Amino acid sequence: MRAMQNFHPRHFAIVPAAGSGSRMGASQPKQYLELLGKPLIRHSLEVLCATPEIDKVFVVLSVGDAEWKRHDWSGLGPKLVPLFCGGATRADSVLGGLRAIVREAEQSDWVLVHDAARPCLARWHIEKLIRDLAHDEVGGILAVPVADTLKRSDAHRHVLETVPRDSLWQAQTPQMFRYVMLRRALEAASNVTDEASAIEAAGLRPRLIEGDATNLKVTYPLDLHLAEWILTNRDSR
């Protein structure tokens, strides 16, 4: 345990990667699909491991994941630690990761949870999140304001109404919260689709940190082409 008078919270990243990615229609989990000659997940892992503020990067994999060991991850350095304790849902995997690092993380250390399927994460995304939330009591998430007009449909895909987009944001990752706060929130509300939802269920209000649309999530085959374009053009600049 670190002495409280000298306590400086550390930052740990958790990347849940136990999913199958069924909507991609591929023969392997989407985190291993090739993107610019690398497994898709490697792009964000490289950025996380290269960010000085991040102390360790834990990848939560399914117990039977054999694909991970087929790739060479040594170039990412000692920060990268695989954990074979993934669950049936994202929340289960994140909670499993939090439990696995209980001897390493202090209660007030920060945990940044990032989607394995967001390969276009940039270092400035992480640095802005850490900087803007450094003194926040709850934590928060990267997000972008909703720009499109939103429609609510009925069961037959007919428009029921137009939903006002004022004050609506599209959640992204990383999502950053204190270790003990996030663990308790997920233990109490495991049926959630992201970490912020668990924190909200605990009666707290995560802060929205504005990112940008390049931090996209690869869900459908077309998204792979968009991610390739973003990474190629970002590198060229």
Ligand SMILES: C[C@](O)(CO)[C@H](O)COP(=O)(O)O
Contents of the next structure:
Amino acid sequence: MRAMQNFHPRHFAIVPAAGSGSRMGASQPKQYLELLGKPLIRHSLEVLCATPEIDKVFVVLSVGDAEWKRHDWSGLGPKLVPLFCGGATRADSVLGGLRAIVREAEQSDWVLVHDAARPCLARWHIEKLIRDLAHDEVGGILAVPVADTLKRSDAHRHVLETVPRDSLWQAQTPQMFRYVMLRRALEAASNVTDEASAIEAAGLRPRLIEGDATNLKVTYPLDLHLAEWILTNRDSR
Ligand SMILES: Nc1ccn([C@@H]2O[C@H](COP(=O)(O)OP(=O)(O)OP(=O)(O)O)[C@@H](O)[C@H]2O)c(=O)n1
Ligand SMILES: C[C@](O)(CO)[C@H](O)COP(=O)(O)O
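Having seen the form predicted alone, could you give me the form predicted together with this ligand?
Below is the entire complex, every chain and molecule, led by the chain shown above.
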């Protein structure tokens, strides 16, 4: 890690793509399922690579990933770098990616972690996150306020209580933090499902930057149809 003072921090994207897609139940990991004629992961990689503020895009793949090389990624340009260092969990994969870029990243460079499983990322999502967090000491995440009434259930799916939704947000990606802060937080954290949780566990408070519901995570088969509809009907990217 380069410790030099960095007055013009760069922005690196890390895209964890080493999951198996068990909830999708498809014959291959969901990042490679076809969405509008291309692998699902390609949609967000194209947007990340085309965003001028992003210097490089590192894709974290499973060590044994044989699918990546079956596709031609050259159209995305020189910013795109595959790393075959995925781990057992999403957090392990992100940490593996951070360790792999240690010679490239300076401590204060920004890292934007984006799920390969969120193909509807738009340029404005990235630009708003970067703009709004540019002078923030901690960093933050894209998120949307919870819109539905929330119920907590018992083991038999009866309602135990209604949970007040005031101040509740749904976390999305990208999640943007300084290289060194994120790496240390993930090294110290356990059982976290996003980067912000690791930063929170370190006693810090990530900011919530309002995005929108189009940036959905493809988890179940229905989500693929929703993503297709969003990408087809969106005005501009
Ligand atoms: N060991 C893992 C697990 C997940 N991910 C990535 O983290 C993102 C969000 O995870 P999720 O939607 O849960 O994907 P999967 O783990 O593939 O799905 P499932 O939980 O249904 O198995 C995905 O881009 C996924 O590829 C990863 O890089 N390494
Ligand atoms: C990071 C994330 O997409 C934010 O909503 C989410 O936490 C990933 O969770 P998963 O359980 O790995 O799907």
